[in-house]
Amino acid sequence: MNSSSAHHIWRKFKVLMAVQFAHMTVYRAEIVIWMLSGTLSLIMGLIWMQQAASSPNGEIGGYTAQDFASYFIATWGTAQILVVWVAWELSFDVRQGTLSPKLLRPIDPFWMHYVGHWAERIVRLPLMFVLLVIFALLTGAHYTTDVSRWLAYLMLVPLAFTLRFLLEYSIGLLAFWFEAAENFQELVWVLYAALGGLLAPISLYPAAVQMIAYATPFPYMLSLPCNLLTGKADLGDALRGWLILLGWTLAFAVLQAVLWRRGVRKYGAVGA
């Protein structure tokens, strides 16, 4: 790629960013109210705070009530970096027939989603870095103040979410093949929020669970990037997260290409 197609994909970004951004602005209110309704970590984070503070030796598998704070308030507030949303639309434009005029455009309609998505997460930062540090100070969460472990976590979390839109995007594109493909959006939900260590952390499953959800890549995308921040897993462990991640990301890339081709040949030959 020369530095000319360079410049011109860029500018093409830069106005689909505006674009988008200026659109997810008018959702500004719903987004708020998006982000109260996920409060699932933070109630799992106040219950085991209250177990570990009624436990006779003041902690859980080696959490405090102190760490189970800090811990779920950081897993909130990765969730909502990672939250995406992509399937239902494609189903909806799938089975609604308003895909056509979307295959017109001179854009894959994987970018316009996905840059869409990345243009609600300015909108929504702002109000959840408040929140974030009102619920630190509210419970005494504590974070590392070591600056690799932070800019591991930001190397992590792009590709977590990445990794979680071609996830959904793929399951969104089901929806050429069948009537409801949502249904298999909350299976994968359910399967993300329990291994992935929305409800509990990963370290205080059974070994046998363990196992089944480090071979997913749930706990990667949202326990890791947490134990980062509360120093409960270091720069090898981000390394290694980072590339598995990397392998998930690649392998679903291909999917969702793959689902898309062969989607919208079955799409076109019914002539919607």
Second form
Amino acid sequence: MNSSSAHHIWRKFKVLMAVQFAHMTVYRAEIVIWMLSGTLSLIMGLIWMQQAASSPNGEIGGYTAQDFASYFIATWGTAQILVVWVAWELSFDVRQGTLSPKLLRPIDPFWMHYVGHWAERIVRLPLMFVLLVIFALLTGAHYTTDVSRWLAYLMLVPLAFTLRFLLEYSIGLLAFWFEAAENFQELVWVLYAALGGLLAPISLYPAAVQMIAYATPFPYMLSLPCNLLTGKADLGDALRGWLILLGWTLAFAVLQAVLWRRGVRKYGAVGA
Amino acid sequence: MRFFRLLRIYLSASLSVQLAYRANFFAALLSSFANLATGLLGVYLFYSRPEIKELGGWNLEAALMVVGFFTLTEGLISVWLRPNLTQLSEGIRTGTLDFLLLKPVDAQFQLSARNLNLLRLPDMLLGFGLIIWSAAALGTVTLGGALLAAVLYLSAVAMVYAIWFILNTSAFWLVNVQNVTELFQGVFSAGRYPLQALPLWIRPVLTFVIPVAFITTIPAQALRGELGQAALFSPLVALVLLVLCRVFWLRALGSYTSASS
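For comparison with the form predicted alone, kindly provide the form predicted together with the partner chain.
Following is the full complex, with the preceding chain placed first.
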């Protein structure tokens, strides 16, 4: 790639980012509500904390009440960064025909959605951070002071987000063939939540369920980054998880591209 | 009588729309089972730990009863409330609400009954099945307990309806309210566990601020043959919420000037 085309891409990215950021600041009240409605991991955290506090040794499976607080607050924050709603938008665009004008733009709609999600993260982050600090102070959650683990977390989570985005994008593209993709989306969300570690740290799951979970990308997206921050996973785990995520990401990038090409052809054929 | 005839027409219209797409039906069925499996896993995780004998005084079968009531209610929301009440904010935004107000049938009734998402019916059936299964497994359920649970659950349904209707009526002032109902759904997810499993400080909030406890824990308690004092409040809370919901609706209509004016 020569420098002028790199410059060109950078300019496109800047314009996209500015537009999407302006778009997302309009939704700041909604973003607060969306953040608060992701309460499942907080509720699970409260119950596990309660059980650990009342158990004879004050711990369950090696987790004290404070350990549970640390884990579930981290899960809540990480899940906030991994939020993706693109399947819903795509299937709406396909069904209502609002995809057509977007096909005329000189850039694949994929990038508009992808950058849009990142722009929303920038609006979301400051408030999320305030809530995280309040939760942590209230419950006495504690995190590692090892800078390398925080850096590993910062390597893992954007990749996890990208994978989740590609996964949801592929589901959204199913709308070319099926009337509504929402039911598929819900199915994948349930798998992500259950196997990713939203219900409990993965090490507390029955062995058979753990095996199934590790055959999917979900625990590397959610549970692994959180375990890094609480000091229950090390850099070796992070590197292995990162490579696994990368493999899944490439696979879904290919799948998404194939679905998109075939879908658009089908969409054009029906005369939209 | 007229209402029943209308209900039948609404039902057959919903049915013919949704049966047209078979793939969606299978996807919906699959996600109903996945939802239930997640609910069961969430409870099983606690009981599979040797350190935990009981969850706030509830043994496994009794806790599964709560999951049953939760699944049933979630199904009810997806089948009945969500598809109907999202029409309200859409109708206000696009102006189609005006057509509905012109019809000689109570508008609140039309808004509450026109659409059913029958694809999510399996959620309700699975929830109901789980309640029956856990009641049989407990073996201590009496006829009186079952009747009482049914009455308390009817109150719970009235509460859920009233809360959803109130939240959606606020669309008259807020325009976009889909998010507020998401928030309720988020808090309601606490209802999949017995209230006593949660820390003490949050229990009054989930009983009297957002009445989650009345919806799942208290009917399950009655079915087990235990009746807390809080149960006596259940029909009262339901009644208050229903009245509030009607008043809110009439006030909203009074201040409504259509999208076109």
